[in-house]
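Just one chain follows, in the form predicted alone, and it is written as structure tokens.
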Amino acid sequence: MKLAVYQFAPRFGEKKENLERVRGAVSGLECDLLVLPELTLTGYQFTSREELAGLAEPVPDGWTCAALSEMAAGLGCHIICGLAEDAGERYFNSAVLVGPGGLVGTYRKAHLFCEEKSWFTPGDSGFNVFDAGDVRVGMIICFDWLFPEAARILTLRGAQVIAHPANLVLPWCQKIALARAWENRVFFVTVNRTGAEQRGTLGRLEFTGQSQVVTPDGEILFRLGEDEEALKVVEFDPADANDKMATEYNDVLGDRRTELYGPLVE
């Protein structure tokens, strides 16, 4: 498959402008799956629930899903994009998987980070795997990287690729992603944003960039720069993620001792 990522710095609240930047960047793109950052079109640093309500949209009936579907149809690919989801009286930090025919699946961020807890509802979608063409794809969002259970559940459900839209400000994720990929024998795709935001009385956030793709062997296929705006395309065989052998004798799924893991869910 050909997988593309687009790393950039969206302008807060300027959804149409940000969409046009994405459209311009991917014009003529040939790929099977395009992955975009967390909260791609809205920006990240909300200052109130009212501000969030003004920018969030229903899924799949909102403007963003319609625009993504049109883009996917034009490119002949699938797209993963982070957005603010309006679900009535609740708002979720979500990611959608959209294909030429419309919405394929939605993931709602389970593990909220810092001020997100003031505006968003913790995700209730669970960790599900979807078909993006011939590839089995699971989604997590940003701070979910800290919780290995999320990636493991997606692996157990058959994910070959874990897509990770992010707005990272901490320095550790890109390193930990190598472990997530290797311990699950999957492709791990982190797509971060660049730039900074400081809104209202909130502290300044500086995003770390360094979007990357890691193989099931823990090899970094590429890592973008911290401040680099770029569209990057990489080709790999997702079937490589079907081999779960860490050594000649060790299957990372088959060797699990689930009878000993009870404390994980206590």
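Switch from the form predicted alone, shown above, to the form predicted in complex with another copy of the chain and output its structure.
We keep it simple here and write out only the one chain, dropping partners and molecules.
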């Protein structure tokens, strides 16, 4: 498959301008799956629930979903994009998978970071896997990376590719992504934004870029720069993630000792 990621610095609140940035970047793109960052069109650092309410949209009936579906139809591909979801009285930090035919699946961020807890509701979707064409894809968002449970469940449910839209400000994820890829033997695709935002009480947030794809064998297929704005396309065979053998004797899923794992859900 051909997977594309677009790393850039959206401008807070300028959804139309940010969409035009994406549209311009992906014009003529040939790929099977395009992954965009967390909260791609709104920007990240909300300062109130009211501000979030003004920028969030229903899924799939909002403007952003319609624009993404149109883009997917035009490019003939699937797109994963982070967005602020208005679910009526509740707002989720979500990611959608859209194809040429419209919405395929939604993921609502389970593990909220910092002040997100003040405006967003913790995701209730659980960790589900969807078909993006011939590829089985799961989604997690940004801080979910820290919780091995998330990527593990997606792997158990058959994800070959874990798409990870992010607005990372800490320096750890890009290193620890190796763990998520290798312990699950999946493709782990982190798509981070660049730039900075200075809004609200948290001070200046500097996003760390370095979007990357790690293979089931722990190979980093590419890692973009910290400040680089770029569309990157990479080709790999998602079926490589079907081989769960870490050694001739060891299946990373089959060797799990679920009868000993009860404390994980207590």
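Heads up, when I say rigid core I mean the largest set of C-alphas that superpose within 1.5 Å between the two forms. Shifts are known only where both forms have a C-alpha. Residue numbers count along the first chain shown, from 1. Values in this document were obtained by computation on a predicted structure and should not be read as measured data.
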Next on the checklist: Using a 2 Å C-alpha criterion and requiring 3 or more consecutive residues, which regions move between the two forms after core superposition?
Outcome noted: 200 to 202
